[in-house]
Partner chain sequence: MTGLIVAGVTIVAAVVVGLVVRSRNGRIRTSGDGGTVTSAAPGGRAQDGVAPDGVSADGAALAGLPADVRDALTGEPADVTLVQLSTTFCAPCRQARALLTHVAERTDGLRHVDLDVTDKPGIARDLGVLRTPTTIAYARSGVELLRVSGVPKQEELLAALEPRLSGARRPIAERPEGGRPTE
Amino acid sequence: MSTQPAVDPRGPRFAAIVTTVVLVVVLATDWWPLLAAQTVVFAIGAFVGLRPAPYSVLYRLLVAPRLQPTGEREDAAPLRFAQAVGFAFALVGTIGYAFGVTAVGIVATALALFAAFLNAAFGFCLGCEMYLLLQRLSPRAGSAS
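What would the structure be for this chain alone in the form predicted alone?
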């Protein structure tokens, strides 16, 4: 487990739904400032923490009070890794759009959309699965070779 507090799994799924909508709008309009804003959202979730991330705040204030409490919790580390992956794709997309390399912007945004949609529609966090795979493949600290 990470040192971050465990989170209600419905929060990240809500964030994935909002992210999916944002990325669809970006792809439909090529409005890269919205992608830049999404990049900041990913950065906050990845590098500052999930609790202060804007979609987490919206979930806690507007959605969670209307739901039944749940005892189910998820480790924050895989979710933060997923946010970092989203940040990387959104950053590449933003740079592509901003510098007129629209194809790069579209491809990077579409890849981020694919991952967000998987989580929003099916509860499958691609970045979380990548994190877990990397954990299994990495040598353990202090283990003998």
Given for the second form:
Amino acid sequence: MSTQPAVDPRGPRFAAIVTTVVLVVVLATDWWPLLAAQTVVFAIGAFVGLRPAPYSVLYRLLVAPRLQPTGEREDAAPLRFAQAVGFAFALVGTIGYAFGVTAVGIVATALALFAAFLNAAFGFCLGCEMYLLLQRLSPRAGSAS
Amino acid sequence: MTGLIVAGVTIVAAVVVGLVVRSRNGRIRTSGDGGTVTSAAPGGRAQDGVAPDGVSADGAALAGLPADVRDALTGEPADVTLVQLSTTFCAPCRQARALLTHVAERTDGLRHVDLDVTDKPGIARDLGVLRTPTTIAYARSGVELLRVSGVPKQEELLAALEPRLSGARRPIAERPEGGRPTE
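Switching from the form predicted alone: structure of the form predicted in complex with the partner chain?
Once more the chain from above appears, this time first in line as the rest of the complex follows.
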């Protein structure tokens, strides 16, 4: 994990802002294909890498050239974990919408929005800091400890 | 329409939670603050902050702690040991580690131990810790003095621990390199 390249911390912040907007649009329109696309975006960030993640590419192409370069770097592992958490919620939401269980779609999307907004507005990575809580809630944790 | 309302409510809730978390970041809590810390470990937190350094409760306080924490305290005893709980997935843990290592190096009688509990959820559960980084200050006896969630604030932490440190405190001028200055 530690061998992963560190990233400019403003990239993930930008990604969180885009994610927030996308999720609000999903909730406002119930247009689930957009949520499906967001699910794919999360999946790339979580399972492929942050560099090829679409919003990171967007950041590098559009935003980074307009900002002062920074020497600040952030470890990639927490960010990829957060993307995986986002992926899980977005996947449940997409399935909910797609199969007509709109309530599930709305709730899952709202939870993803909650986390994305906290990251965008406060720089607070809910999934990362709450890892212990998530672990405790997951059924695996019971047998692991 | 329902979705739009849900979106609005979600964002309002996130703002509230964000403000609460921000205000709690780095704030020092002792058991007297109540509520936030649970007494999951039997005997572990019964007398903290109250007993005179746990003179009589030595054994009990240490015995109530998870083995890794106990080892951290007894391995190289100090007046105060800061046990930081971290996970691999936690970015502010690195900032906290940098800060606390820096502070401990320059303060007599103060030690810092970083425990990675990514694969040891039992420790976090026994200590009632839900969030990382959480830093718990232990007296030599194993009695808990205070705990801090998020990245601690150097001056406040030192001020709170000062009565517990026998050595004279040296002033710390510069901040550690690296890490982000703010969150």
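Positions refer to the first chain, counted from 1. On a predicted model such as this, the values are computed, not experimentally measured, just so you know. In this text, the rigid core denotes the largest set of C-alpha atoms whose superposition between the two forms falls within 1.5 Å.
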Cα displacement of residue 17 between the two forms reaching 2 Å, rigid core superposed | no
